[in-house]
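Next up: a single chain in structure tokens, the form predicted on its own.
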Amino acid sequence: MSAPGRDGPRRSPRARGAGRSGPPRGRSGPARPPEPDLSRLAAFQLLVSVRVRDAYANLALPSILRRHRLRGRDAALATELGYGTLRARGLLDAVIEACSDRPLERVEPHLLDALRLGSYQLLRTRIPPHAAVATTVELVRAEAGSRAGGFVNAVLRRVGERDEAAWVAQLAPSAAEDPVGHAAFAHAHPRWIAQSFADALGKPADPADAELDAALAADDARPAVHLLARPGEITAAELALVTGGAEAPYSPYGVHLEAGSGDVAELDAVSEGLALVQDEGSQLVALALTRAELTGTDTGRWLDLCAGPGGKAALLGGLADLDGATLDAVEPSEHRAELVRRAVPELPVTVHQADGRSAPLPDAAFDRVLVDAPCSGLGALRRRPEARWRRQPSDVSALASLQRELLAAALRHVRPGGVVAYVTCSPHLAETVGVLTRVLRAHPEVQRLDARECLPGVPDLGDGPTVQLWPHRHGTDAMFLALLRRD
């Protein structure tokens, strides 16, 4: 029997090492940082790409998913976290600043990206709080070390002490005194955009009127994917069957897929050119142009004056092919003009790379002209999560001038008795009725048609003659439509 030592019986070398938490003798150096969750890493890299390279999220994300070989549920999680965090940035920043011991401008940008990602999981998902915090801290430790991870851990734990509703109640402007500001904060919109929605809805700043709140909530929600069944190639019923979607309620060529359906480009119908991604609202405004009544002889000549990247040209080209008509499509950008050509293969469409304001086309020659004017895109913020924080009020005035010039050019190209559709993906009054008022004042020979008559079956279209679609009313982007006939 071995003799005991002064502090007790001797232990074997293995037993002596069993209680240590540090590395075994003979090894040194820091522990290897944890491997971050790939879905969250992809979402984090999307946030960095948008911030550093000013990237568009919908263009940057697919390559990030491919790099990490994410598919199915993992890709859907990365998309939800990345898009959702970008969409909610204003709300998240206010909460983070309330939970941090330093102002946001003194937080390292990559740590702020991580804090936004973690806060989004805590406030707007069903991910368990401990998982949201732990995975975000692991991500930061792998990227920036343990000290940065400790800071992020402390802030996120404070964020998780309240739910989203409690933070809104604490930080948002008073709903009674500033209903627009309160709705903007609660639904993560800049105040000026919320005000433009209120103006377009024609609603007073009354907290008892819930429509502004409903409009912003719908704009802040994850949208369904809308597909266009190419006319003459596949029916909406057939497309719904092969994709597992549902036929759209209003467009005879539309199909809806559930949000988070994965990479739509991988669908056979899309990869084979039978269908393309297009919001139902975009389909409806293009269809309205083809349904508007003409006077005089129908020559079968149509014009898309702002055609890039080619979605509406594809729909109009397909319908023109069925009707024995032709379509001229104008796009000033070489890259986007090429996208239009790719969107209209074997269709009776001629693509012109030119500025729509001075395109080398004959005057008074076209029966139907579409002006899908470049705009602020405020009507499609739900599909472009980073856009709401990039746009500024000053952008609208510059765009309104271009919109007026394009509409005036369209009225020059349409024949007497022909119809022009003026379309914007924005409800901002300066880009819609403001443009119409200025242009029509200079063109007394032009009359406004009731656009509601060209959208059969679509409810809640207001008093006319123009139409404003809304996500909360119609499930579409907030598209504006005016139909004009030159007498």
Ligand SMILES: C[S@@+](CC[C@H](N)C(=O)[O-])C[C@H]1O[C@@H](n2cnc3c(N)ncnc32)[C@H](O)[C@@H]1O
Second form
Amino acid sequence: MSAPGRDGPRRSPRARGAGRSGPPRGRSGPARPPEPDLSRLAAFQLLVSVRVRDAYANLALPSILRRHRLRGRDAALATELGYGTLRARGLLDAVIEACSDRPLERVEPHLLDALRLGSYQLLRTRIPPHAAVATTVELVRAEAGSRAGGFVNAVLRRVGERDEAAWVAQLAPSAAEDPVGHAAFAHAHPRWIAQSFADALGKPADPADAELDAALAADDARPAVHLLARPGEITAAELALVTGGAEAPYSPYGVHLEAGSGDVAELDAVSEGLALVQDEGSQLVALALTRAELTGTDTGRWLDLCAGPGGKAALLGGLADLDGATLDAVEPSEHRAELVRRAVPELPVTVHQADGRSAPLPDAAFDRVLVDAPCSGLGALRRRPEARWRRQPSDVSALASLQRELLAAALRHVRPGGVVAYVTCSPHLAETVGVLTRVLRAHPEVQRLDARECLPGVPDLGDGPTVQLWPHRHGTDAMFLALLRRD
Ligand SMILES: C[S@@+](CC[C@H](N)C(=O)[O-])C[C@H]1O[C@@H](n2cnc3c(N)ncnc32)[C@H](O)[C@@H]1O
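Mind giving me the form predicted together with the named molecule, seeing as the form predicted on its own was just shown?
Next comes the full complex, this chain leading.
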């Protein structure tokens, strides 16, 4: 992973000349510490805000960038450093601990944030080591004084004595004895998440098998932004042309932009409502529902039972419009229901603010029902830099009963001969096949369809009938899909 620019960031006007020490000529008074580089200051403030306020990085960053008037390359550098540091936290902490004369619990939290930021630059970017250390020390001096700066300087110099591979070789569990632990450490994932990937890949912890390594590496990389070309509004080819992106390999409505291609909201096609940000995997699972074969009379009624914030409702609503169908979209959160309304302007979509388990909708009435269940989101960690260190195993177990109840409600609403898509953006078996197995036990009238048949042209879909997409195989988030038909 590399940061933009080999020589570190261009310095902002405010920070230029900051290397001068002491007051301006002709004045007296104590020397003021130099002002820190603004891209690094922004990245540092992002780390603080994620730690102190439990902020979501993607929501906190835009206002931080605005506050410092960072745009273009400077904004890209701040984003890369902030997101990259958040992603790699576990790995960075292990290295920092090995280089510090005190345990991490005794390092002041804001100094630890700065150490993480400096270590990230040293281990995972091409920023020259002297620039990585000096800019971090400058930042700490400006924020916390020169003693703190001395401590950070000493630790970072030790961190910089080895590269990332050498630290992994020294600190990670042995690959032969604990392959999952080793892969987790090397690709900066909590062990339990790496284990859940290994379980979903279906491969026992075999040191000779590189797939877990590939899966975690892809999950650790900066992802490309994916756009959805709204059906009937713009084609993927047109969208690729106007955004400078490339048509997606599998979704006929998808476009991929290069990773780090700036503020997507500023693209004309997005601000004019012709396109929206949506992972290609999300597009594929929604498309699969529309392609599944129905039996009996098609009544043109579709249902999205967990619709907020409305990404898949926008795609399904657009396709329903072209198909002469309608979509009911259910979402219990007021704010998210409003986001769904905004995502489906002028489409044949009715939004209901309601709990999907007891929505005021008729039973046995819908041809196609999507349950995009609330889940741990372990399949979309690459898009949420801080999430992997925040999630806990208990998050998974807490959601399983809600997921089962929502799937049972979907099976109530679908008509005989209609199809339900059960979807999660998590590959964790407890949220995928675990939920299916328990619900289907109580529904002998439901059969699993082969979901692979509804994803023509997509390779490596396993043995079916369910589908697990993966970043390393498909370049998508790790979305799970099951298609069920009520007979
Ligand atoms: C994975 S998200 C859905 C994403 C959405 N389909 C999209 O593509 O934008 C799950 C949604 O389910 C909602 N949810 C939570 N509990 C629910 C319930 N009891 N009934 C229906 N939806 C629920 C959450 O608020 C969240 O918006």
